[in-house]
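Here's a solo chain for you in C-alpha cells, the form predicted on its own.
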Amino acid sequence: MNQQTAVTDTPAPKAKTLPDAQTVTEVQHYTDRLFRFRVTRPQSLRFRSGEFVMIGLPGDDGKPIMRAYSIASPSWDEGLDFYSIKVQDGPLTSRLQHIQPGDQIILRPKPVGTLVLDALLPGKRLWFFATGTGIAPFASLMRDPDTYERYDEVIMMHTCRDVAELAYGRELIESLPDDPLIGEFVGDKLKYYPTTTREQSPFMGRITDNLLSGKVFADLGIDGMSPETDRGMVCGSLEFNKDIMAILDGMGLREGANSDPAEYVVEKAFVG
C-alpha cells in the first residue's frame, strides 16, 4: 500500500479570495478511493467533538459546491482534519481529491450533529459503529479526553471492504496510547475491532453480523450489551444505520438526540 503525504509547515494564509476560505496545510492519500486533509481553523470556530460542518469548492459556474463533512480532529485541536472518499464523477470529491497544501477550501463555521457525548445518557461502555469514512467523527471523539473521563471502556468497530481502507483508523488508534496530549486519558480503555468484508484479514464480517452472532462479544471477552451500561454512536450508510438501529433497539437501547439524550445516537446528515 502506497501512501503519499504532502505537508507544509503552518503556512501564512493566502489572501482570502473565497468566502469563508481556509488554507489546506496537509494532504494524505491512502488508496485510490480514500484520503484525508487538514486545513486552518477559523479563530471563531467552536465545536463539540463529533460534529460536522459544510465544506466545499467553487463550481464551474462560480457557485460553491458544498457538502457535510465530519470534523475528524478533536475540539481542542488548532487545525481541522477531514477524511474523505474519492468519487471520480462526484460534484465535489472529483475536485476535492486534487487539493494540495496552500490551496483554499470553503468552510462554513456552523457546526452541528448528533454524534456528541451530551446526546447520550451516562454509561460505562461506549461503542462506535462505523463503515468506511463514517469513522471520521469517531476520530474526533477518540482524541477527546472527555470521552475517557465519561466512560470506562470505548470500543471502535470499523468495517471496510479491504485492509488498505482500514489504514487511516488503524494508524490513528495505534498512535493514541503514546500521544503526549491524550495518551494518559486513553490508557487501556480503547479497544479496536476492525473487520473487512472482501479481503482476508484477522477479523472478517459485517458489524451487524458480528453483533447478532455475538462474535464481537466473544472476541473482546465481554458479556454483551445492555441499556444499563452500554451506549452507542452510529455513522454509515442509510441501510447500515437502519440495521444497527434495529439491533440496538432489540437490545433495549433507545435512540437519543441533543434535546433528548438516550442510549444511542445516529448521524443521518450524510445519507440523504
The other form holds:
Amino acid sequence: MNQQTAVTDTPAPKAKTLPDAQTVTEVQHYTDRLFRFRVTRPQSLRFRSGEFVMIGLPGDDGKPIMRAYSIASPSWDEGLDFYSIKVQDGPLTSRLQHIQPGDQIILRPKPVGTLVLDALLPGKRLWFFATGTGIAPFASLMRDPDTYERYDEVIMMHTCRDVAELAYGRELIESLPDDPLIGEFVGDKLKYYPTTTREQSPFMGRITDNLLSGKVFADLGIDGMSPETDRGMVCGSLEFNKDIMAILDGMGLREGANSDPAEYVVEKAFVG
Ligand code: A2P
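Next, report the structure of the form predicted together with adenosine-2'-5'-diphosphate (A2P); the form predicted on its own has already been given.
The complete assembly is shown below, putting the previous chain first.
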C-alpha cells in the first residue's frame, strides 16, 4: 500500500454536528448592512407569530455565541426565516453574515416574546411600528391569518435610513395580496407606510415625527389613535421604543403583556 492510497483510505473526520443544529437553506443579501437567511425548522418547534428564539454559531473557543432573533416567517411555514443586520465587529453577525446554504447554525427551540396578538385587547386597527431589522417579527405577524381575523385594518409603519434598506419589507408586503395561502386574509386590510430619513423617497421622516405631526393620519385618512380602537406593536432600538411608548402613552394607550393584555406591546430589535 503506497502512501497515496493510505491517505485516501483514512476515513474523513466525521462532520461535527452542533447541538441544536439547523441547516441553512437560503441566504439573500440586501445591502452591506442587511441580509436574510432561511434554515430548516425543528419538527417539534411551535411558536406564536412575533416570538423570538436564540440562534448562534460556535465561537473560537467552542463556546456558542448566541443572540435573540425574531422569527420572520409565519408559523405555517415549513422553514424558519430570519432578517439580520451585519455589524463588522459584532461578535455574532461579523461571522453570521458569511453563512452559505448547507452550513449549520445553532437554534435553541424555545420561542418567547411579548409581541404576540394575545397580549393585546381586541380592537379595530392594529399598528406595527418598526425601524431597521425591527420589521422581522412583523414579517411573521403580517402572514398570520389571525392578525386579519382580529383586526379590520393593519398598518405597517417602517422607517429606514435609505430606500435600499426598505427592500426586504417592501418585497414581502407587495407579495402578500397575491399569496396563495394568506392573500385572501390580507385582502385590502394591510396598509404599508414606509419612510426614509437619510435619502429622498415619497414618504420621509421618523415614525415618531410623523405620528406627532399627524402627517401619517392625514396621509392614510385616519382621525388619529385612541385606546378604544387602536392597538400597537413596537420593535426597534431602545431609543425608538422609548420614544414611541411616550407617544402611545400620551394617546391614552397602555402597555400590555401576555399575562395582562392592554393596548400596545414592545420588543427590542436585535442590534449586535
Ligand atoms: P435617523 O436616520 O434620523 O437616525 P438605524 O439604521 O440607525 O437602526 O436606524 C433606523 C431608522 O430608525 C433610521 O431611519 C433612524 O432615523 C430611525 N430612528 C433611530 N432612532 C430613532 C428614534 N429614537 N425615533 C424614531 N426613529 C428613530
